[in-house]
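Next up: a single chain in structure tokens, the form predicted alone.
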Amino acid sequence: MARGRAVKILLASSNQGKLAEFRQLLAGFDLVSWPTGAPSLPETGAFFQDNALQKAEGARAWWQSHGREAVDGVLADDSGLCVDALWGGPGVLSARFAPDLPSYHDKGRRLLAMLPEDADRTARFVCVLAFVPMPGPMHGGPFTVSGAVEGTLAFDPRGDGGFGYDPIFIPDGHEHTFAELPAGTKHTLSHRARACAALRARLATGRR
């Protein structure tokens, strides 16, 4: 861990709506954006974690070659709705679903139009951060950590907050969707926050 200042991390995302809620749930860290005109970055695994990480180590061999400044570490997200009625899909694939589609108001629409009216309409939102240091200041290995938070399907989107599928998503304990809550009480509880507190937990200890 980088002593007597904060902790410098490369985001490898280019989503807009992942890097607003990284830079208040990660603050106190020193983040740095995906710059405009990057490539993109792979994500071809089966699984969350696979896609996570590599995200994460492409983003770190592109920044030894092109980046500007010196940072500690790269994190990267792969996350998604895990919807029990389409055994767990879309799942690593959420961002691909529908691809015909423009908007993710409208590939909500299409998923929830996928379940037959009487389905069970359990859900969870999966979100797995990689975590790769850069050689140097930082030392160990990659590592995952993640969160995930259960709910269930609305019937239509509701709600203007929030990015993706939030609109279409209730958290268990609420009635209100992810887009309807407050961004504030949504970061008490989403996937996301909760890979976060175990990334800030897991560097807070200095084990990586």
Ligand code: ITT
Given for the second form:
Amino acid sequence: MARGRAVKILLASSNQGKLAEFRQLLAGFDLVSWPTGAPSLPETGAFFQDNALQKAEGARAWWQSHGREAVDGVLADDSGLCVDALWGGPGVLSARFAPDLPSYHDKGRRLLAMLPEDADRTARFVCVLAFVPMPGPMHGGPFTVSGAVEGTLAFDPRGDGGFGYDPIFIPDGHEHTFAELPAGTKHTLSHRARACAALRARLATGRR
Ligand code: ITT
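Could the form predicted in complex with the named molecule be given as well, to go with the form predicted alone?
Okay, now the whole complex, with that chain kicking things off.
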């Protein structure tokens, strides 16, 4: 795939926070954004892996009839925050948690309010990436890679950086939330950084 030039990847995500991170974490690839106004991609599975594949395959099907340029493959990300005291929730439902609250600071506050005061505050961010090549004899089949980062929940949202649940998550080994830490620090240890490193390694082997 893409001998002598950068692999061209369609990023099948409408989440601006993820997209900003992909531009840093996947530097060196030729990245194409999911067009504004393109359909939103269904995610009806029970597991991150199901949803990542469902989004990537849905995006590939749409791109095959509507895409404005050729790409080598499609990448989708399904991710979320898994809180041990909430039996792993909101997990795969993270984007659908507290739909009445538009701001993630408020969603974070509601999530924290669900924990009893003496609760175990351990949590992890999980990211599953699905890569689906465009059809072609040299392109191989779809695959997934994943990454996770362990941490604890803050007592209140803190910080303005990052996106989503970053203000309530303190990665192990740090005292600040992802929203307080510099983006560069998040990119050395995050769930998405780890999944992107695995994606890079897998694409470099040429084994798909
Ligand atoms: P796409 O499906 O278009 O990619 P989405 O926002 O619907 O966008 P998901 O279904 O994967 O994506 O939901 C991910 C949820 O987890 C969403 O609420 C994010 O804000 C949150 N999340 C994922 N990664 C995060 C990160 O690095 N920092 C903070 N929150 C994160």
